[in-house]
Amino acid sequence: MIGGGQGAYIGNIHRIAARLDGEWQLVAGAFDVNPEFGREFARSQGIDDDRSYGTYDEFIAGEVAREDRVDAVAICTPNFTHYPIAKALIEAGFDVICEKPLTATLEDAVQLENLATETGRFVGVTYTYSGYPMVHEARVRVARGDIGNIRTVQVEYPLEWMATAIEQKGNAQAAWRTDPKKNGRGGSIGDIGTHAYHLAGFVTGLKLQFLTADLATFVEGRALDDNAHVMMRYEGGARGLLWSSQVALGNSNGVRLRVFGETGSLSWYQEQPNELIYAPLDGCVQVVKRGAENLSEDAKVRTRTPPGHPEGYLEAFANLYAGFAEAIVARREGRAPEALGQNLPLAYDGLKGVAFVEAVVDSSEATEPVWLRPIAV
């Protein structure tokens, strides 16, 4: 692991998720920009001193020389560091699991995706919400035509944690997220809007054709947007509306997706992740429960407990890690991955996310309303 040391929220989530199914062990890392803090943290995780490194360059040099070198590297650092770290790791022959966004700039995302393709290295991107069993169930039901041709898609990700200028009061997580040099051009749209965009595309299979956006910064003195509205036109004629906000009081991680077709609709809410609402035309609204016998194989292989025992965010994250493990092992064994190692967020999905953010910011900055097409969809 690179980054993700003491006090890093997302690093701890990665560690829990990686360990949950017994597929991964954390054996090496460079955990902090302060090498001594990083080494102290490594000891707390039971990592041998000779595999605790001060920088990612030291990590690469040390691990390349070992016969028992790591199988993959998780990048859990701020956005602006993703590209140089991932590039160096891929060029050194390592598979990579990267926090989203893949990179802070579109140019870097294009180069990194090309590098992954050219080298054949595995690059997984942790779009967490695509790990939920009922999200996979929704994807299967859309693909087999349960709701007919899609007409509209509504997706949102509202938060309240940055409703005041906490970045000016010592909150390190908010500080780098509101710094364009460290976060990239998009604020809420880059931090959480990209999750919503990926979720909508993952479930529906639709490709974005054009978008027009309105970004707002409501907290005085903030350099990046903290609220975004995006209207979307998909190939084939479907329409979409995306809302992301870091200033939506009363909302924690209120990810919600609703897909409306000609013959039915599907709705999923992240704070009630074990249920999928299916409303067929001229039929009764159905609450589809995780763990039911009649669910798809894609949902079943991502389920651990019987119905009534809730599974949530950590389990969804762990499904990504288990899937990444299966995909990497299958590639090494020269076989197709089993269901758990399919339909994973990979480097091209990361590129699509960065391209989406870039197009949103460009559209919003235009002097007149404009519809733009991202370079990757």
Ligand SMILES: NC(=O)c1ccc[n+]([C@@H]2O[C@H](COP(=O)([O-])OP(=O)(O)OC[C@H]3O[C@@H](n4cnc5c(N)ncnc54)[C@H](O)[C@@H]3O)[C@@H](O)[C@H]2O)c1
Contents of the next structure:
There are 4 protein chains.
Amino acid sequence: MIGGGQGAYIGNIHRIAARLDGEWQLVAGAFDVNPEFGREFARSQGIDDDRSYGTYDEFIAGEVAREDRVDAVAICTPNFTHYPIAKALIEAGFDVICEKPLTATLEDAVQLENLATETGRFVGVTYTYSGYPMVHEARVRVARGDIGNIRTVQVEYPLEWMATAIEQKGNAQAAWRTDPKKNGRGGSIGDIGTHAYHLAGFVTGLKLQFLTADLATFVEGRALDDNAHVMMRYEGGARGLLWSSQVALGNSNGVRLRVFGETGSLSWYQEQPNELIYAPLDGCVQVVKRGAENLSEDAKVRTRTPPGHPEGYLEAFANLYAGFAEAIVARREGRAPEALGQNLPLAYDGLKGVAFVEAVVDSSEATEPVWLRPIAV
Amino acid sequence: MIGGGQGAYIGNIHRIAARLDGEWQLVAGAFDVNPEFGREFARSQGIDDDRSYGTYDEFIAGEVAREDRVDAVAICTPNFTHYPIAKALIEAGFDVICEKPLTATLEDAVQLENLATETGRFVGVTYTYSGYPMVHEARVRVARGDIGNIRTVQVEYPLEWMATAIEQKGNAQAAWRTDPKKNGRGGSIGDIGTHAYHLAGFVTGLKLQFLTADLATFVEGRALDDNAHVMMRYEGGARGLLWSSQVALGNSNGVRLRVFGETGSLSWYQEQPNELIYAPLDGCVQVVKRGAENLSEDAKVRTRTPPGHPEGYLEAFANLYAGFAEAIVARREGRAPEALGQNLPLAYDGLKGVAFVEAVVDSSEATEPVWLRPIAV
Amino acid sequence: MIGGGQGAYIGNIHRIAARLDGEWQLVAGAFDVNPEFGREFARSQGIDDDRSYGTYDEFIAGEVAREDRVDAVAICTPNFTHYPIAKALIEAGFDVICEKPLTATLEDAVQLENLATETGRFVGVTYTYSGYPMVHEARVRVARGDIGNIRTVQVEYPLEWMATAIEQKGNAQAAWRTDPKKNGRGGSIGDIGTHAYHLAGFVTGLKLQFLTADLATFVEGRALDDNAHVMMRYEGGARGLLWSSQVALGNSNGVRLRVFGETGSLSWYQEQPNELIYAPLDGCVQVVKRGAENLSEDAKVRTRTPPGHPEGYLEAFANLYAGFAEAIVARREGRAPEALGQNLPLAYDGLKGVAFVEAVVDSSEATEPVWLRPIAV
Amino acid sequence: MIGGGQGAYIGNIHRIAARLDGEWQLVAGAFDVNPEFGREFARSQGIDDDRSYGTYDEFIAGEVAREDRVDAVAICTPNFTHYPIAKALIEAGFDVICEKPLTATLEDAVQLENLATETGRFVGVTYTYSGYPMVHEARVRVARGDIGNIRTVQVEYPLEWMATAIEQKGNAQAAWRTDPKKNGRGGSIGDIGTHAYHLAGFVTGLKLQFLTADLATFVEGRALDDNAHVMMRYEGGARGLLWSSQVALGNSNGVRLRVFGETGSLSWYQEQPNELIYAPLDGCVQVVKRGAENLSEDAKVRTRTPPGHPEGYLEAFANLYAGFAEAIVARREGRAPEALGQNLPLAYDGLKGVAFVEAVVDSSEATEPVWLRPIAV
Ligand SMILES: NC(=O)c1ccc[n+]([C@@H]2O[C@H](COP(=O)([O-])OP(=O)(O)OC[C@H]3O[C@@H](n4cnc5c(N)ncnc54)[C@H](O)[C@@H]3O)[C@@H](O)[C@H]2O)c1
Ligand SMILES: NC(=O)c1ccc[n+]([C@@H]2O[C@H](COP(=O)([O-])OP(=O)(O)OC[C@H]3O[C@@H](n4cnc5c(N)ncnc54)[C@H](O)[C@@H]3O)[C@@H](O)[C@H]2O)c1
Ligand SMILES: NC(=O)c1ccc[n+]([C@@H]2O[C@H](COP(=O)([O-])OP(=O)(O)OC[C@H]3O[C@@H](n4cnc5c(N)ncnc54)[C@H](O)[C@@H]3O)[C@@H](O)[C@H]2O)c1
Ligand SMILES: NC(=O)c1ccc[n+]([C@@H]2O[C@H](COP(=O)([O-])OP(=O)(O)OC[C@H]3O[C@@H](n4cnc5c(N)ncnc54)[C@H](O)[C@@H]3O)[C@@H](O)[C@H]2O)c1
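Hand over the structure of the form predicted together with this ligand; the form predicted on its own is what we had up.
Let us now look at the entire complex, which starts with that chain.
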């Protein structure tokens, strides 16, 4: 692991997720931008001193030299560092699990995606919400035609934690997220809008064609947007509305997706992730429960407990890790991956996310609103 | 009453609402576009034969001639007839309660609003959702600063009943609603988007400055939009997102408003109208209940039962009728109306609604999206 | 109407309910225990002075003397007065709509039910919850076997308004409710437990066989129970659990019924009365909506608006009034009543309710708990 | 670990829970009643062959002989085997984590609890629901007086999976659960009622004084109750109602606790475990969220992610495991355990649970209902 040191947020989630199914072991890392802190942290995690590195360069040098080198490396650092770290790792022959957004700039994303394709290295991107079993269930139901052709998609990701200027009061996570150099050009849209965009595409399979956007910055002194409204047009005629916000008081982590088709709709709300609401044309609204008999294989392989025993965020993240393991192992064994190792967010999905963010910012910065076609989408 | 005959939808709601508090009596009407049916229906309602009229012209002629003429006339006919009927009534000196949208065209709306102003006649517009007590509670809380300056507004009005081409299968309500000549240029946006727009403005007090919109028609053969996405910018910097849909399967009548301010948010969902969710900055989400002690006077005068005994749509509509009664009586008595008779949707609100719809359609029809400023808003 | 004067609670609900469908008119009354207040109140309601009576005796004398005497009389007075008032009215030949509990003592209830049977007078009892359309839907579904033989019934009626000793602080409604002489022996169980008991029996059609109960009084100085737990055994083997409470903070009016059968369950919650949850054996939980196409005739005749437009308490009460009207008219016309006039709570249901309360109190007062068989159940 | 082999239910949950925080490692086990299956399963879990044992006796013999013997042993076998296995382990000097119910008979429970006390061995009992952070939050709030003296407790544990005779169709989990010899005398009450009973006591701190119960068996051919109703009286005057059911269709795992005090109430529902509803006397209902700033230390140490990212069953179970680790380590280090290692379910809680079940069955079997006082409660 690179990043995810003392006090960092997402690194710890990765570690729990990796441990949960017992398929991954954390054996090496460069955990902190400050090498000393990183080594100290490594010790707290029971990492052998000779695999605790000061920087990602040292990490690469050290691991490449070992017979028992790591199987894959998770990148849990701020956005702008994803590109150099991932590039160096891929070039050194490592499989990579990279946090979203894939990179801070579109140029970097294109480069990285190309590099992944050329080298054939595995690059998974941790779009968390695609780890949830009921999101897979929704995807399967759309794909097999349960709701017919899609008409409109409503997706939103409201958060409240940045409703005040906490970046000016020592909050590390907020500090780099509001710094264009470290975060990229998209504020809320890059940080969480990219999750919403991926989730919508993941479930519907639709390709975005055009978008027009309106970004706003509400907290004084903030350099990036903290609220984004986007209207979308998908290939084939479906429309979409996306809202991301870091200042939406009352929303802890309110990811919500609603997909409306010709013959039914599907709704999923992240704060009640064990349910999927299915409303067919006949008016009989159904509550589909995680763990139930009548679920798809794709949902079943991503659940560990019977219905009624809530699974959540860590289990979803663990599903991504289990999927990455399966995909990597399958490739090494020269076989097709099983269900768990399919439908994973990969480098191309990461690239599409960055392209989306760029198009949103471009559209919003135009003097008049403009329908933009994100590249690579 | 004009319109609202046998098989009509909203006329019956008006009649119940008017009756509910015992302050109105239905004594005369021209209930149907077919005079014969109208008279038959009048009989079923216990209307005296000599006050059952074949047309609205006859209605005016007949009532003007009476000492005990009606106090006000409710217009419950399709959109395109609102203007001629209302105009004739106002010119004949009647106070009017008109269904939304005020008229089918902006020109008509401007004329009518002018006429109302000039003549001083009372013209109430039945924007239903502003009759709900918890919507008033929200308005009061915003106005007294409970959530600080507003940042973003999310408002939506999804419906499902027109998800298939029922207008081609004999559904009267759907038939005129999909006919531009009878409905006006805005399909879902004119029919229900106008409710959402009014609700958002009513609660926030914000003035719309610009909008850009994307209308879509999903049901084959339909001449008007059945799904609308609108991005909005209010004076003072707040943003908004509005979605209306007639094809959103699973949504019976899913009006939802969420208002996010600097120091709190308020959320109201029409299918659970007795609750208002208040989320202050301190993280302690509160469920505010209709009927509770701590509500504003404005909410209290619009409720008839203790908390826990659900009130709904008919009671909200009755609140409008009770308010119209108070406003009309107060004016006749030359006094200021009490709380019930204040904050009512009037002709100018109706005009703003039509202007909004026109701007949405114009924006959507432009080759590139465009920020439009609705007149009169 | 007898009772329901200035400041009274349920009388006003009766008046709105009677008005709502335009089938009843309030023309006469003795509204208050204080004749002067009663007359003053009558004036405020637009009652002709010559039909505004000081006492129920005067009411009877006056109305009996008129050609256009009232069609029926609603009794909206405290429990202990129901018996003398209803008796006098029935003996004078009036049809009666009586508030629950039918009487304050079992003896009175038996007498009154006998009197009703002998005289053939109509005696409706306003068990409110049996007016809700989705409660009728539940009843129909049970009756037609949708959930198979019933196994267990969970019914509860928690309230919070009497959590402190408000009866000592001038609250009129609480004062007589905590006075055994005026309320009867059962506190919460008589006031609201009787609703829960009726609701469970109404939906399931089950006959109570035995019960054992545990009453408690939590508010100091209160003479009657304010919390009741009851275990029930129905004929045929089904079991039940009933909880009523006047001190359950957080519950405005939390009536909830859950019925579990061999092949399905049905759940209804009064604070969201437009939904019925149906869970069949196959695991596919359904949300059944008031107003939907697939509902029973019994539910449909008790609804006025399309799905999604909430109906509530007043509409349920109005359904009882509409039903009483239909039942009374049908009898006068010598025909069977239509659906609306069927399945109404009548004198015998009132008697069963009082018998239930008596058995609960007896069981709880026994030194050891005891399975009691309520008479007449 | 003893038990929890291929196809077993709870063993796998223990393994995930133990792994989740990285503080436990599974290194030895006798996983199956069939030694061969057990060894095969051990291999699938990466257990060294020399620590994979055929029976618990072999396990003890083998581990006792090792320097690096296990720190503690988890017992994940059917109820009737808990006693002999736990006894043997404790006598051999192991700390034990035992599934609930502690034993299948009261006699065994008393013996085991005595043995634990005498030997000073650690015996944790996995009452799952006491692992949830919001359950701890509720406990703290009750303890610090937020809701005043408790008046009534409503606790329920409805399940649906045994609504048909699956024990006759090869379901292993249902088979032993319906066999009095393997399960003990209490069917649903022993299997899940014991959870509900513990949860209520854990949160309220109340001591049960008397109970009276009504057990029923609804599925034909079943030897034990599958539905239980219990009325309870706690020391100090509080009352309680407990319902457990294995045949409550629509309930996946519907554990629900509601505690009503003099000045407030607290409600927790296991299928939405990240929320606690707090209703104070002033009528302002609050939604308290896991992860929020204003939570108690006890809740905070049991949460891994910010509010809005759902944690559930596995995290709750992991909290128990983390707590057991802390308690065991603290004892070895001769210090008081930190918050995580406090308020854990131990042998005495297990004993109380078995005593509760016995009293329930005794009360229900009496010819007349009877208030029983469970021993040791
Ligand atoms: N998938 C999700 O839901 C999700 C959630 C949160 C964050 N994220 C993403 O995870 C990434 C990290 O976010 P965070 O909130 O955990 O940030 P953070 O600030 O909490 O942690 C970043 C960590 O990276 C370390 N670091 C920085 N530069 C480094 C370098 N050059 N070498 C080694 N370590 C370095 C820091 O010392 C710190 O420990 C971001 O890209 C963010 O977008 C994703
Ligand atoms: N406030 C709300 O929530 C709400 C809800 C539904 C409809 N509406 C509005 O109410 C109006 C009516 O809608 P509806 O769904 O009830 O329509 P509808 O088609 O059900 O009823 C229209 C009625 O008007 C009568 N009518 C038509 N032309 C007439 C004329 N010239 N003179 C007399 N009667 C005439 C018809 O015979 C019919 O009885 C529309 O403007 C609609 O937008 C408002
Ligand atoms: N169905 C329900 O859901 C429901 C709800 C509330 C009350 N109730 C029942 O309604 C009845 C009244 O309850 P309330 O809360 O409205 O009581 P209340 O105290 O508010 O009103 C009682 C009214 O009766 C009048 N009254 C008393 N004695 C009278 C007499 N002899 N003659 C004429 N008027 C007399 C009083 O002056 C007062 O106006 C009770 O039986 C109660 O159980 C039923
Ligand atoms: N805490 C909870 O929420 C919870 C949930 C489910 C089960 N449980 C408890 O867990 C225990 C097991 O239940 P389950 O549903 O997992 O049962 P199960 O039938 O699925 O598994 C029992 C396992 O124990 C093994 N086993 C049986 N006898 C053994 C022996 N003598 N030596 C070694 N292994 C043996 C079996 O081979 C099987 O692998 C029960 O006591 C049950 O009450 C608790």
